[in-house]
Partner chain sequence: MAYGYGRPALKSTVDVQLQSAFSDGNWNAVVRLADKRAKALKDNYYEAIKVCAESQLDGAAERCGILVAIEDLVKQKTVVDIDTLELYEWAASDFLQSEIEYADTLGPLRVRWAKANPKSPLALQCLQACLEYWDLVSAQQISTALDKAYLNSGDRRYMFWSITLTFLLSISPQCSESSRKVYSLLVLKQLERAAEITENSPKMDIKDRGLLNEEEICLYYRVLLVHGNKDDYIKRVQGNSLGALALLRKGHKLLFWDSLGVLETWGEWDLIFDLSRQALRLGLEGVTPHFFVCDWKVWKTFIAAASKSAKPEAALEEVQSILQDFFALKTKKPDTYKKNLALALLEASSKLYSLSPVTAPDVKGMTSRVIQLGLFLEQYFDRLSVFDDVKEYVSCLSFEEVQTLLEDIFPSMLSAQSDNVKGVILGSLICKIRYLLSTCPQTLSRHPSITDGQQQAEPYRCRVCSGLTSLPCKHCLKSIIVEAIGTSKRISADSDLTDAIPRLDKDPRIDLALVIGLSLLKLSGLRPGALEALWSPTRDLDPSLFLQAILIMDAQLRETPSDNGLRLILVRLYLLLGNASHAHQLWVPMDVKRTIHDALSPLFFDRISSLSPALFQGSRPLMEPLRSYYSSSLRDQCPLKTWEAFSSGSYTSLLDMVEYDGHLQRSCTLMMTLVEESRATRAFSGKTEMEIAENPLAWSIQDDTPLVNKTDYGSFSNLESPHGPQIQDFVRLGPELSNERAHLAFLSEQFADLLSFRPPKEYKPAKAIEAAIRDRNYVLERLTHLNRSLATFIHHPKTPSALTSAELGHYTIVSLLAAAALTSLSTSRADPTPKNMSLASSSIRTTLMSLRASSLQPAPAHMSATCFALTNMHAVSYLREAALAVKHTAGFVLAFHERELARDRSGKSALQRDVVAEMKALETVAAKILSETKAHLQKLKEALGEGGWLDRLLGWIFGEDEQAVDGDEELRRAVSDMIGGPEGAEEWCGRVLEGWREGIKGWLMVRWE
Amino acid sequence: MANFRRFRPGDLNKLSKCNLDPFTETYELSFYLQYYAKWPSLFQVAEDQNGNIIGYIMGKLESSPDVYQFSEHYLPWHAHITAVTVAPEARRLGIGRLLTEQLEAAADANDAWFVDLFVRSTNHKAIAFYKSMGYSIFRVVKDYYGDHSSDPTQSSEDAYDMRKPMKRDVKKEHIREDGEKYEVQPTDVW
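Coordinates for the sequence given above, by itself, in the form predicted alone:
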């Protein structure tokens, strides 16, 4: 099985097995290190018995800047999953679920209202996975991705902003059942 632990800077050279999926976003090295520096407890890896990274999750805790608190797009204190991915040979073993549950536990421990994430609207497997974990579509972010994962003739792709309420959101104020009907522009999300 896998060993779960916090990310370490030396892991950067071991992420490539996980990042080969066309649905997985790959970032510049400084981006990974920024998450490590700011939110180390929300950057976890799964490694196999040989020390290979076979999955990881990067997350953060944040809210929208106060200047936007009266905007309809304002986000209160919440956790955000920036990336979660599992190497192809390690999929269907529950690694993604365990990584996500660890981040959700940290969100609850930090009194977050919800956990959110963005997923490509064509990534049906990931959408089904998140729904099985209690996430729902909150809104559609039009043309969020600057490329299209499966159609090279298209220049962009929509994202679903999916959310799962945490313990703090007793009244379920930060989710909605018909999120597919709410469309926003990338400039509306922070």
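Now show the form predicted in complex with its partner chain, given that the preceding structure was the form predicted alone.
Excluded here are partners and other molecules; the one chain stands alone.
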């Protein structure tokens, strides 16, 4: 059983089901509160009947700083998914999908052009999940991650920058069909 609602700081005391999972990063308090302070409608949680958090999504709304306006890497007003996680016991119930849809609804409500996210290029499960939700690869960020999730001999891993156009992007101007071919460096990513 689950509830979907906006995050509140008291939830930080009920994160164990999600954050003891080794694939979920635990951040400093200021990081969570920054999102809650600036983009509360993009920080949503799923909780179980005992108030334990069994999934959450953190996102933000932003554009590149004006100085980059004429750069080819300039990002217009958009929503970004910073973190999304579902506790092991709550998987296969569509919770991740619902949380993502809620963030997309908030992105539309805030007139964003698209929602984007970064994912490890070897995380096939996550890539398939996002593709099933309408996301596509926009570009490849070379050596974005400072480690490799499956090959300890490698010191870095590429990221896919995936995007889904929102209602504002009627002409689908902010997505690409062949994004895998566009490689950029981490320094190009704002």
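For clarity, a rigid core is taken as the largest C-alpha set superposing within 1.5 Å between two forms. Positions refer to the first chain, counted from 1. Given the structure is predicted, the values throughout are model-derived calculations rather than measurements.
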_For residue 15, does the CA position differ by 2 Å or more between the two forms when the superposition is done on the rigid core?_
yes
